[in-house]
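Here's a solo chain for you in structure tokens, the form predicted alone.
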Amino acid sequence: MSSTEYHVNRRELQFVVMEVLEAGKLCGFEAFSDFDEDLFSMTINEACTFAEQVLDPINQSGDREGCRVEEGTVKTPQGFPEAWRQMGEGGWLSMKMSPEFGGMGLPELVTVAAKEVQLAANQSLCIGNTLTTGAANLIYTFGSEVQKQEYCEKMFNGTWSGTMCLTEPHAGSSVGDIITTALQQPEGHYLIKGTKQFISAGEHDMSENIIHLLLARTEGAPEGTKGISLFIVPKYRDDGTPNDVTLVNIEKKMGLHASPTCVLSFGENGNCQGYLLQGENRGMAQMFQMMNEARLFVGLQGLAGAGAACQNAVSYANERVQGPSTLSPGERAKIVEHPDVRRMLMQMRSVTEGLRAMMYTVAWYTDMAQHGPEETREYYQDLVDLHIPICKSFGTDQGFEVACTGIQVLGGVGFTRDFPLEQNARDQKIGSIYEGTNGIQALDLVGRKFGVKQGALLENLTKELNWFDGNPPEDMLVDWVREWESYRHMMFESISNLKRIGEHSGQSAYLLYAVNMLQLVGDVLCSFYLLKQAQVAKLKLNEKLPEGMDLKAYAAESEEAGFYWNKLNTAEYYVWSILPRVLSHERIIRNASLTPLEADLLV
């Protein structure tokens, strides 16, 4: 490992994907019948190698060089166009996409593992990867056969890239307020006119064409979100002529310097052609069908940043010497010996592995919802829908905190550009803002997901959290699960309290502490998934433990046993030292102070 470079913990990924979630069993479904467990492992390993050898080496240099505008286009940092080409040729843009147009057709679970390590190595570049996949998926799902034939294969292989053009300068997160127009022409296309802001990878030199998926209003459309339609708007038309899409400027940002965030003008000269996807006034419904994927991958950015921060901090703590050693008298101590440093490292590791356990499980839920037995698909889709705002919000909040804690481990040098953690923190901060702010995610959780389908999502979560009823813990896990159970009950009590507050004091009061509710649920769920992992690890240790040998002693002398032993440590720490954060959120919700709604905040 290194405190300045990124190296993947391949053993960790294999444990979660293959041993806990048993990805090999997905091959029993028709969609994945051509695969096997070895191919899944090989894919993840190749993704790790690509991240380490291609993406990480240009991460810091890309941040320093940044993007620049030359003659109306964006020049990305040195090495980025070549890395993008390799990303497309390697199939990393189309891992889960249909083989019909050159995709790999892999499960979501394997895709998420590969995406994590690549995001961890270079978030700026891989954001364009995710956006291209999302845009291509919209065309594949809702486009005509002609549109799919024209766009999908070239987007799957990276010849063309894609964006999502939603936000407008005056509207922000209020998509229903957009004013970009689309006027239908006799030839069948529409003329697009308007300005879009904060468009990631909206203009660059990495691909031959950029395909914008854009929301606009047609003539006579209803007001609000019901009157929004979705259009394909290429930078260049199929005959190679420019399509009247103009770069206004690129934003000067806190982080992600190598990712061009653009303001784009469509139709300045009245000649920007857009091609309708499926039908008018369906844009928001189409976008919502793709929203789960987009928000899961933003949450994954938080996990990826946390994973990289953990590795850098642990490496530095084992390199840096400071003060006398208490373990080896007469020698200088590595700072990993100091109790407070060990606490910070354990906090970072437990939170990171908790996020990974939750997000990879949600990816597995997605595979079950889309490809599993018909009779269970709705159940798993409910679990996906409930988890998505938590993955996005809790993942990005906690990922940023892990990076900040990593800076603290390094001390003064962590605040300098000599080490990657300061860039990590800067790059991560946007995750809590875009793709729906984390406050909006909390509103979605309590205002929509808790009540939709007469509360079916919560009912199915209750069933899922009863897992230990059929898989009773043993030994030290008995106490840990019992402790977690008390917080699980507290979570459902808090949900009931929140509903009572709303009934008594109105909708604004119900939503006031939605963020606290989401944070509370996030901790309970991450703890649950870590305990399931601990159960698997304990069973593996039981199988391997030599007769008459102490478990801790065995872990000290066997690398494999040590790995499983650390899984127990991670779950134990989360239960006893992180999960108590729930108590403060529970108390805040129960107190139900309406002061923010009543105070004069205009001065």
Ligand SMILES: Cc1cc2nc3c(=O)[nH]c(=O)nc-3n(C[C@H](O)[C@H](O)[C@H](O)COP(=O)(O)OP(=O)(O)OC[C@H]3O[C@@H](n4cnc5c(N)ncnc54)[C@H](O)[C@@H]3O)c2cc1C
The other form holds:
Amino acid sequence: MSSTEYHVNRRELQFVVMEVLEAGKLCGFEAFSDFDEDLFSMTINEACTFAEQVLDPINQSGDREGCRVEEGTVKTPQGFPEAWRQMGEGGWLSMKMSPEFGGMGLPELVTVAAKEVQLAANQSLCIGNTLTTGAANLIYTFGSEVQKQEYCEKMFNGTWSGTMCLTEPHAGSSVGDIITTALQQPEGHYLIKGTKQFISAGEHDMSENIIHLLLARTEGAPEGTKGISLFIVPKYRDDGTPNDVTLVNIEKKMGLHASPTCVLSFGENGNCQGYLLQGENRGMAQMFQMMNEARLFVGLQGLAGAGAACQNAVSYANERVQGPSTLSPGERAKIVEHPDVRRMLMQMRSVTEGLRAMMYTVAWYTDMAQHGPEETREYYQDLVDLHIPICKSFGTDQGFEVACTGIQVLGGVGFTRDFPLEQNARDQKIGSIYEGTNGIQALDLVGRKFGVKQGALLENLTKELNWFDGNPPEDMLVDWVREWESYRHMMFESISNLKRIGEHSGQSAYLLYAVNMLQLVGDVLCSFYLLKQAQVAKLKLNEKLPEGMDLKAYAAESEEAGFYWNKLNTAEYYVWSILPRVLSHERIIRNASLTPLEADLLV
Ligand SMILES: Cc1cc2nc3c(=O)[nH]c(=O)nc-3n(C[C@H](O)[C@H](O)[C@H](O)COP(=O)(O)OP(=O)(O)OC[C@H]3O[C@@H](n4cnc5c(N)ncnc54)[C@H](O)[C@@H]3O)c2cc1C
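Based on the form predicted alone presented above, generate the structure block for the form predicted together with this ligand.
Below is the whole assembly, all chains and molecules, this chain first.
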């Protein structure tokens, strides 16, 4: 571990992916029958090495140098084009994608682990990575055979990159307000005209071509989201002709300096060709199908930042000497001795591991929904759908908070550019804004997910949370699980309460404290998944414990036992010292103050 560099905690990944979620068992499904557990481990290990050796070394320099506009294109920082090339060659852009076009065909669970570590090493570069994967996936899923042949392989291997062009200057959260137009031509293609803003990796020097997946309105299309279609708009056409896509500007941002966020003009000269994906007016539905993956990825951005922050902070706290030691009277203390610093480190670690426990499980649910037994696919899809806004929103809010706490652990130097934490916090902040702001995620949770399919998603969550009924806890876990049960009960009570508030005071009142509800559910779920991990860790410890030896003493003398012991600590801390945040959210929801709706906020 280092206070300035990123080193992956491979043991933690091994534990979560292989021991808790038992990735090896996924090989029993036809889609993964060519893999085995060793191959999964090797892939994750290679992803870690790539993150440490290629992505991390250019993270800080990329932030300092930033992107600049030169002769109508964007020059990315030194080392970025080469890292992008290696990313494509290594298959990291197409981990989950079909082998038909050169993808690795890996499970989501393994993909998520690889993505977390790569994001932790370099958020700026990995944003472009994901957008390319997302754009290629749209073409793979909805494109004609000809379109797939033309684009997929080159996007899977990074020769070409991709973007998602939704946002326009006056249409952000409200995508239905977009006005970019698409006029059908006798030859079959469309002419695109409009301006897109905030387009990540919209222009750059890392790939030979850029394939924009763009939302636009065709002639006579219905208003709002019903009248939006999805187009493939390449920077260069297949004969190499420029396609009338112009870079207007790049944003000067708080973070992600090495990721060009572009304003793009399409069709300034009336000559920008777009190729329809599948059919007119299906754009929003197509985007929705890809949304879960994209939102889980943004949640991972928070987790990745949190993971890196934990390492830097723990490492620094074990180096920095300040104040008298209480453990060794007469000596100076490493700051890790001070109770308040210990509390901060424990908070950071518990939240981070809680987020990881939840998000990796959601990746596993995704694999079960897509490749598991037919009869349980809907159940797991419901769980995915319910968890996604929580992963995205809770993940990015908590990840940012962990990075800020990390800055606090370091003290003054945490606020300087000598340590990576300030960049970490700046780079992460965008996670709560893009891919649907966190406020809008909360509306999705309470406004849609709670009620959809006559409440089936919540019913299935109830079943999932009954896990301890079939896996009774032992020893210290009995008390922890009992305590957690009381919060689980409170969560469902609070959901019923919120419904009553909505029935009594209307829709705005129902939505007013949606963010509190999302945070409440986030804490209950993260602690649940951590307790499941603790159960696994405890069983492993029991198996290995030498006869007559105390668990704590064993943990102190064996590195492996120490790892499992730490897992118990993490769950214990979450239950007793983090989960009580739920009480505050529950009370705020129950109080149902309508003041924000009634207050004069004009001044
Ligand atoms: C670095 C960066 C990269 C980006 N990359 C891309 C990209 O690649 N492609 C792309 O298309 N876009 C991209 N975006 C745009 C991003 O998705 C939008 O900024 C985001 O959707 C929010 O839209 P907005 O900025 O217009 O804010 P607004 O929609 O104006 O929202 C402002 C505030 O109002 C709230 N709000 C708005 N509507 C509602 C509502 N109905 N109910 C409750 N609250 C509401 C929001 O939660 C927010 O707090 C990027 C943005 C940035 C900064």
